[in-house]
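The chain below stands alone and is given in structure tokens; this is the form predicted on its own.
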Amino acid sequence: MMVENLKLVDMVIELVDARTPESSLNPDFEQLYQNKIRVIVLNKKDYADNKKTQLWLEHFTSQGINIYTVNALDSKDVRYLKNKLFELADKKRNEIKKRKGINKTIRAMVVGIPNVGKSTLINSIAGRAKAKTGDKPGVTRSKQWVKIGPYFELMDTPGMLWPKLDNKTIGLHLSYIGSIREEILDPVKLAVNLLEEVKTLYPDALKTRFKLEDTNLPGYDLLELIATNRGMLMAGNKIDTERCATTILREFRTGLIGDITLELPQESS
């Protein structure tokens, strides 16, 4: 579908999870930015590390794409990216205009992996509810037009993941973000894989929000400790790893375990 509504546009916005910039760019998508105005957003700027996302923003910068970064609920954001997206679009608009004579109206296609944001950004530079949003994958469905000026409209795409996820890596950190369904994944396996990523990258957040003394644990013993310390026990005074597991992950994906960032481009790791 993507594929046959690109003769439609002539911009594509990819929205990318600030907090994992290379793992939610979706490889297939290369294709689709033949010929069109390349557009990258860093949306939930608000729950990455800001020094880090500053790394990405020249990498990307420095390949010629227009990159941006934004919280898509934080209305100054929106109004910033809008412009921007109005500048791109009227100049191409004028190229157009001096070829052909014509004012030709600009579309561009939102695309991204599922649960990045599309869908809110759509509506909060719309300033009206046009795109249908939840906080699971696979909400949007099918192609949503949704007009934003007089000369220029976005087109709401679905989530799409690519065929297959071999790099395990990867593959944490898309379930990490909700990107794949919850209902195939083993929530305390994981938490512990995310609970060993952050202890190395961000100990000081884990301290803080779980209130640990130590991280210097395997990420199951952080687990059962921070499940002990909230008092998630079941009957017998079990630990409940799956109850802890599934605060764990909303908790990261909310950013109130803190600003975090799990990745850097590959001339800054």
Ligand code: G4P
Contents of the next structure:
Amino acid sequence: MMVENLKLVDMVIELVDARTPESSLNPDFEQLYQNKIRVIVLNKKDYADNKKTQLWLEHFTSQGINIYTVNALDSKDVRYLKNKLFELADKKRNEIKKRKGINKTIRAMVVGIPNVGKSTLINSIAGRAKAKTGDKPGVTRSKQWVKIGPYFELMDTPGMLWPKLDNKTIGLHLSYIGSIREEILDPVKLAVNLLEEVKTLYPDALKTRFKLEDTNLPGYDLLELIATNRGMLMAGNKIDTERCATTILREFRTGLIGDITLELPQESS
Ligand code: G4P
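Let's see the other form, the form predicted in complex with the named molecule, since the form predicted on its own is already up.
Everything in the complex follows now, all chains and molecules, and the chain you saw is the first one.
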């Protein structure tokens, strides 16, 4: 379906989570984006570490990739991104006009793995225009185009990419950000791993959020300590590690532990 949909568009906007740009980008599709305007958007910037986001912006820019960072829930950010997308679309349309003498409508679609904010971004970009959508002749009924400018349209359904699971770290990072279905995962193992990573990268954030004096403990001990601090006990005063783990994961996912980025650009990425 993605391949079919991609044939219809001139611009692909791939959304990734700014906290885990490497893991949430899916290179399996890169070949399909050839000959199209490619844009990568680091979304949920409000949850990410600003300094590391800048490093990611530099990293992609140095590769000649159009890269922007936004909080899809912030109208100012969305306006900024929309302007950048218009600039890219105008450039492409002018090139086509020079060659063919026609004003081509540039069509774009948003793609990405689950939970990176695709629907949110489409709704924010399309705004009220989305309600006025109508089917276009020659386009399958299910595909709707939202007119966001005189010669610029956005597909109103996102392209869903599957998460790549190349190694254990990627799998864990995708679980932390909620891109892999929770039911198949053990929350205690996940939370212990998350605590291990965060205590190394952002010990102060952990101390502040969970009122810990010392984070220099194994992940499982930290989990038990947090559960005890928060009074998460079961019958017989047994520590409810599962409830605590689920809480920690939810708090990470919604930015409550702090502005955290788990990945840095590598030379090879
Ligand atoms: P998807 O289509 O890629 O699957 O993602 P979707 O738009 O449904 O967004 C997933 C969740 O992330 C939503 O939370 C949405 O509000 C939130 N979100 C999207 N972009 C941003 C952003 O830039 N910043 C912040 N802080 N949140 C963002 P939700 O409605 O609470 O859904 P859920 O997490 O309870 O499933």
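Positions refer to the first chain, counted from 1. Remember, it's a predicted structure, so these values are computed and weren't measured experimentally. Note that the rigid core is defined as the largest set of C-alphas that superpose within 1.5 Å between two forms.
A displacement of 2 angstroms or greater separates the C-alpha positions of K97 between the two forms, with the rigid core held in common.
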